[in-house]
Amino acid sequence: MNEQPTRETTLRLEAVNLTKRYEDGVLALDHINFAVQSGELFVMLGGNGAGKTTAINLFLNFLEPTEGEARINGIASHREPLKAKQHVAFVSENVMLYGNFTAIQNLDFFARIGGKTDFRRNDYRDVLLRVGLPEDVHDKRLKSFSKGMRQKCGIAIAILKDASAILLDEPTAGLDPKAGHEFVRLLDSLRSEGKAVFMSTHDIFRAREIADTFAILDRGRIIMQEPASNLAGKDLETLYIQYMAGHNNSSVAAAGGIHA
């Protein structure tokens, strides 16, 4: 067998010439091109609407592309979705799990879902703790548990899962300062692992301390996409606004960084 390419075996995320276009005739996503590598935290910028959960949505093979293919391992999840799914988690704002279940309870249940059926109770634990849940809550029912700690009990099912790719949609949202901190660094804890993350989010504070490329999506179009480095003292928030404005008023075409 011949040996494949590095960029085929470090390339865990990719959108190729990925359109969404709803019965109704609404173009959500308009051939949107972008890769995530492994060790890649990849922020995806834009406002309600814009497309980024489309494009999620997608990877995992809740929507059927109009044209083009998201890939994951090089998997198109449209064709072989179980296959793709294999390699993939997801964290969305609000995770969904069982309230009535502890914590321990519901990373069992995910993981037995999962097909994991080797971890003991040890591995819970520190797979919680290391996400920062203390141990005087992992029997604790999540109805009881903050939106961060939440978060943070579908962030420790992701881990369980060992998925090369992760995609989260809006994690930060409606978390307070601390959490989002905490947060921030368990990504990038998960980056040095070499998991290649994808995150949408409106959330430019946190996208600036932790991003490696940065696009903007607006009106299921990338108007710009950058490595972090190229941004370097530079107000993102006033750039962002920028790129909106001038894309709004068709102004935009001609400067660094467009895909059209």
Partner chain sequence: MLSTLVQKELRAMLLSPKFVATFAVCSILMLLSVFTGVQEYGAAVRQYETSTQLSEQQMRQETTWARMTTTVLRQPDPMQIFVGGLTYDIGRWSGISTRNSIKLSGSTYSDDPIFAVFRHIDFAFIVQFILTLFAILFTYDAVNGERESGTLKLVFANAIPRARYLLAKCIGSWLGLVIPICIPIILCMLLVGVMGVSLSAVHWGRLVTFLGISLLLFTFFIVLGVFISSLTRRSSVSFLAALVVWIGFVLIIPRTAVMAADQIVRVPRVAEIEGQRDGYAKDRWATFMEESQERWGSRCSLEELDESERDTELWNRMQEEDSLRRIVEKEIESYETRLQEDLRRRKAAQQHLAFILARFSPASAYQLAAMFLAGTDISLKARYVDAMTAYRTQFNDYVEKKQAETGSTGGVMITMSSESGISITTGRDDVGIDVSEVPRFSPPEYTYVAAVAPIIPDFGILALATMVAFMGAFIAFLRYDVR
Contents of the next structure:
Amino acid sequence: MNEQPTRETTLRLEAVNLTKRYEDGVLALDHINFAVQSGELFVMLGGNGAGKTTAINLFLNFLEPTEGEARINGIASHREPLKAKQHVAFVSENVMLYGNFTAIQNLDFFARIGGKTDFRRNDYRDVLLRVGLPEDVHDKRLKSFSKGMRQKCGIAIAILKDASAILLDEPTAGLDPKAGHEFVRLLDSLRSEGKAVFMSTHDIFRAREIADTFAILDRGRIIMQEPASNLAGKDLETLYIQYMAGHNNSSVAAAGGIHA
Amino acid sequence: MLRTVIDKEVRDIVTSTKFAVAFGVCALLIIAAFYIGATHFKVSQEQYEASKAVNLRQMEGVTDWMQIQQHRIFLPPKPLAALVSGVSNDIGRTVEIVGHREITARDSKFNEEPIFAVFRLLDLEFIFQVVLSLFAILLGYDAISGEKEKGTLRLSLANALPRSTYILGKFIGSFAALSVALLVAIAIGCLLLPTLSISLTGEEWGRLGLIILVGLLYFGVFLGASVFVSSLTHRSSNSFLLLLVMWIMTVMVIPRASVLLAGRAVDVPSVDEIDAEKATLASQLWEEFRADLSGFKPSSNSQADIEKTMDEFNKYMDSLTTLRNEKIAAVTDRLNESRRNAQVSQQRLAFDLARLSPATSLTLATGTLAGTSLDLKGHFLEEALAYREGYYDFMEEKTGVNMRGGGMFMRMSHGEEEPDPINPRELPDFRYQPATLAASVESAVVDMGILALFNLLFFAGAVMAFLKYDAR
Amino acid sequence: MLSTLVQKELRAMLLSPKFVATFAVCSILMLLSVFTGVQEYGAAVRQYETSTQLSEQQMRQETTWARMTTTVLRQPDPMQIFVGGLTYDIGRWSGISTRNSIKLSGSTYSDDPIFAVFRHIDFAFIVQFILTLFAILFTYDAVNGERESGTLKLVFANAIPRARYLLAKCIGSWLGLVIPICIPIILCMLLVGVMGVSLSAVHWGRLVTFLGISLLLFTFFIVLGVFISSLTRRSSVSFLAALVVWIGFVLIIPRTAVMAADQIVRVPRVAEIEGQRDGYAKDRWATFMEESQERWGSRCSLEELDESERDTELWNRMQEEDSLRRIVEKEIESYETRLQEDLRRRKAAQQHLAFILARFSPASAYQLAAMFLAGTDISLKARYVDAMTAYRTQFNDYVEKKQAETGSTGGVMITMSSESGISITTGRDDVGIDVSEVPRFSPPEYTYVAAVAPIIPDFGILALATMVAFMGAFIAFLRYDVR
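Having seen the form predicted on its own, the form predicted in complex with its partner chain:
Full complex below, order starting with the chain above.
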């Protein structure tokens, strides 16, 4: 089913009028639209409860959209969830793997359920080294790992799946600067391999380092979406903080460029 | 400061789902136990009265006290036995009085109505022993380790709060909250008794109060153990597992295993062997007796002295019977004595071993207080024996014959006018006197002490462990 | 894919720290229970053998057929090692005589009440109380625990069908718990062999069926844990719920069912029945005595006969009386049979209701099935009473025949007459009696079919309950919010 068109022109992740209203009436997402192409790193900024995680949950079909679609490789994930999920890898905010398993055992399990059954121990070692986990911890149980180490395992699992799109939910939250920097480098290398990367965060500084496109989500609506190049000289921090402080619409509009 | 900690602890417990569910289940069960116990007692009471009436009815119309062939007495049901059944369903409840044989109790409830033995009964003691202890663990297993996991422990200890105050507050708070909740349920249960028209005497209320006190002490042991274990471990899942294993061991394994062990260690001759020995002896003596009887020589053979001859014969037979009975009694006593001694030492060993588990102390203390402990059988038989003496005296008075000899006399008389039937109600009534309250308390005090000691031990252990607890 | 998921479950199970602790406890308990069970059984067999020999010896010591009585005993069954059931509650022996009907008395618990204080611990008890508790301890957080740790999200970010995941969860947990539990079970079987308990083919059949149904109960609680965990979001909640359900199933329902049935169907107490019987017997004997006195009065006077004739005549008359007495005894017996029949019917109704109510809990269905398979069930008493009653008839007929042949009546006759004064006769000369041909009691046959037939409903209930729990888990999980 998978047609592999050229990398530059392919839309990997697409939100089309994506809307989610919870049973209790809260409108978590209100007709949002965005697209992530292969080789693009899309950063969704937003405070707690803005709807970032809801968007990711909709892509993974953990939720049913109220309206609109979340598409992975053109497949609407609520229609054909299993097909759609073959093309996406996911790294959660706080990667908690099986605590009693070693790093290798965790990797093996997730690689297999990701459809990759022919990996050897060497492959796991290589990928763990690549994400920056030294060899002496490969056979240690996950429950002894620090948060940064666990996040690295999470990204290793995503790499192993070799999906064309990667969803990251606040991946750098709680990481120290060094770990955060290493993490960003990893994302950069994945992008250069042609993956479409969608990352939600409120860590504006990390985002600024690598993002191709920024979007700011507030109360379920995208109030700003710009390519990084457009914002090159602008003070993203001020913009974001103003918005965070609640002076959103007018001040952001003044800063220029609302793409609803 | 302590008050604040206690306050917080009580509020924390009372508002938790765990508490609501546990308390709901316990309250339901306790009330059910009281209700079932009460109705069960009423049924037993009816049956008891019926059996007694039937026993007297079958004597009606008899014209001579000598002709009474069967007279039974029954162990009366007691309301407390319905709440703490102990061994009351396992031992015989009926004693045959007529005859000279050794007194035995037969017709245990479980033998007669095995349906109740299939799943056993739901009584207050069972709920205390099994359910409440489990809930105590459930409510206390994360007392320390849980707060550590949540991070509240660090926050609390970041203040100028002495650790000892903290743990003391925890103990007092949780014990107060839970025991008050339990007492409410128990009080409802107690109120149910008069509503179901079951009246307890003042003494019985006292006993019930003590039983409840023992139950709370036992509950305290498990609560204390939970806090202790939780201040030894750093993960609440570990402390739960540890406590669960401990619970299984104390409630289910140690008591049973100790009894079995003691059963192996001390050899008690089986009832069958003793019975067979007795029977053989009795049969030999009967043959001798028969032979000896022919040796009777009347002092005169004249018709006029027939009355005198009969008297002589009676005396002769009496003396022979007494001799025979003395021989039997000597052997029987010896056999019974040796069996009883072995049983007592077996019992002592079993209980000493089993007292490692507080569940044993609970069972023994509540059983003793409710009058359904292991002593019930012996006590009942003693009472029955005393009654039989009274019965013999009564019969001797009525008939002039000493029934202790066991001889059966049939007087065949012709042509006389029909004598008036006897009134069976003249028979002395069997009044079962349970052990006095003082005696019960005296024998229960050891186990109550053990439970209190366990409480102290776990409390001290918890304080010690907590003072050194790594709060990070 | 399924095998990957199953493998992971298995590994998660085996690597968890609680695994070692629980299986150590289970294994020790199982082995302990079987060890003590074998010892108890051995003691019971020894007691049975000595007692049988003693009753034999007593029969041989008897000098007249007239007073011939015996004692028959309930034979211990090796299955009681695994399922004690009612073995210790029901009387072990009954006397066999013309006068008294069959009554099992001398239960182990009433003879040695010390064992009744805490009861015995057996294999079925361990399965019912401890294995089930461990089953829910391992599965109560099967689904929501993974949600809490976030792995559920990671897993379902992949192309995994939910149904397959849940199936793998159940299979994995099942394998992870059942395979290890088989080790102590096998050790137990070996222990039974080593300790020299010989089991017949029927016993093995029953034992294997029993083990099968034990595993079925274990399976039910495993699936139940998964079900509860897929109904709830938080593992602390599901743990509480599972524990409450466990207490209800294992501790409460069975006990309350019997109580409820007792309230609904009333059964007269044994003493009432016996009282009725005694009342009837008393009436019957009173009539008999009256008639007897009339007969003595109407017979010709003994004084007309000479000495030797008189003696013969006297014995003949006594024999005549004796045979009439026997008729009365038979009448009383049949009256009692009717009473017992009625009692039994009512008891059966009560029992039926109690079991229906109790079977709302799969744990009590299991317990009933285990008892039936072991032959220590509630009908154990009836089986023996029936067999012993049949034997009693046989025995009494034989003794009566013998007595008629030898003509000895035993007893002591004392006559006083105005002429010869008092004279005491101790019966005719006692002839040594040969008891080798006295019919012997053989314990009732308990065939495999008889053991298995009553447990079919229990088997069905357990299978059904497992299916329901599985379907429930399935449906709940398909709609489970994995976030």
